[in-house]
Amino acid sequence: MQHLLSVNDMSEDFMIEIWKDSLKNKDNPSNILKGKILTNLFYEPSTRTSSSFYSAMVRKGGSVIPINNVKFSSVTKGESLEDTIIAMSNLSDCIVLRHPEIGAATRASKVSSVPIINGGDGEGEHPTQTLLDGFTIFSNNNLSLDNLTITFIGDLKNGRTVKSLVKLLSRYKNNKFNFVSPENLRIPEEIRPKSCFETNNIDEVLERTDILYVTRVQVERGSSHDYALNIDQLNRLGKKSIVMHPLPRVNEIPKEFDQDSRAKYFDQMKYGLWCRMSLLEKILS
């Protein structure tokens, strides 16, 4: 059994194998997971992660128990996370868990008899988002994650996707990090790489950015700050630069940029399906 709780659970070799399988198989369906059952257990709202895992499992021939709104489950009766996990691990072969508390996936893994995949734990981590984010960069940078200048903008304090991706990209050679946010939303010190530049002005770093990773403000976690990039700013990026966003988008990126070849945020969703198909096959087959 292999739990996936953190980016730290994924070696470089593991991720590259997933990415190469994803490039090879893409969204080709099969019945390799026929008879297997996945539980999607989501204590927080989700569109892309829950639907992506659902689609990935079905395309591999498996079935899904979708619990996308726990108010219709025994959680409303006071059932603990641990008891819910024990119940669902008796009914399925793998559980994808999203929960508002940091460390919830680790708690779940201690009582589960089946693999737990962390689908996001509060402001902690989101390792499968990092898997697809890494794949997006990998497939747009000549199958490499080295020698990049990555600029993160938005709510870097509460954004779990940022924290996970920084952990991943810090493993590779000669990467430089720019963090753009107001002071109260800066990336936590324990996550911040030694070689980085912090500012609240995106214009200081745009022209030397290879990867622009945009995030929304996490209103549900108490953040309050409004910002939006404009088309003139985005056009200052290099022709080979790419723009990413874990979505949902509010108003951080203008819709008129969507058709630009540098816009990769909708591709990220497609890549997420491919990566999760390969991941589920690896964990369950």
Second form
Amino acid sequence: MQHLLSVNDMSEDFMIEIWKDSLKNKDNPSNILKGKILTNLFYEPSTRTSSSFYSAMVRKGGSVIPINNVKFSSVTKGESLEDTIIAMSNLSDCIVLRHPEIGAATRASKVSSVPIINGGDGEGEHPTQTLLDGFTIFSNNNLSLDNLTITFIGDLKNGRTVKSLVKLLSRYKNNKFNFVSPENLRIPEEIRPKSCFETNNIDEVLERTDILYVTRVQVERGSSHDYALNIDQLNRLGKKSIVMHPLPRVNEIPKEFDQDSRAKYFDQMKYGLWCRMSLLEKILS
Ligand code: CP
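Given the form predicted alone above, what does the protein look like in the form predicted together with ligand CP?
Whole complex next, starting from this chain.
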């Protein structure tokens, strides 16, 4: 059984296989997962992760049990995460879990008889977001993740997509990291690469950024710093730079930038479907 709890569970070879398969097959439907059932078990809100796993499973011929609002499940009656996982692993072949607590997916994996995919555990990790973020970079950088300057901006303390992506990009050669946030939302020390640049002023790093990874401030985790990039700032990025965002966006990127060829955040969403189709096929077939 192959759980996917952290970026650390994915080797470079595993990801390259998924990315190459995603480039080749995109969202081509097939019946390879006919008869298989996926449980989407979401204790926190989601649009992209939940729906793209749903769509990916159906496009591969499988079915989905959608528990997108645990308020209407037996969790409300006091059922523990462990008992819910035991129940759903008896009814399905794989479980995607999103939960507000760090380590919830690991807890689930200890009692599950089917693979657990971490769909986001609190401020912890979001490995399938990293799979699609990595694919976005891979497909925009001549099939490589080396020699890049990446600037992360926003809530770097609570953003799980940032933590997972930093882990991934730290494995590759000659990457440089800039972290832009106010003091109270700095990237945690255990994640921060030894060599990096930290500032609270994006203007210091824009012109030497290949990938600008923008994140929302996580109000639901107690953060309260409002910020918005403006079009003049974004236009100072190089012609070959790209702007990524895991979404949802609030005010961080102006809508007028959406048509710019450097804006990749809606492509990321589409790539999420392709990567999750390849991932489910790998785990379940
Ligand atoms: N990027 C992401 O995880 O989006 P959702 O919260 O909509 O799933």
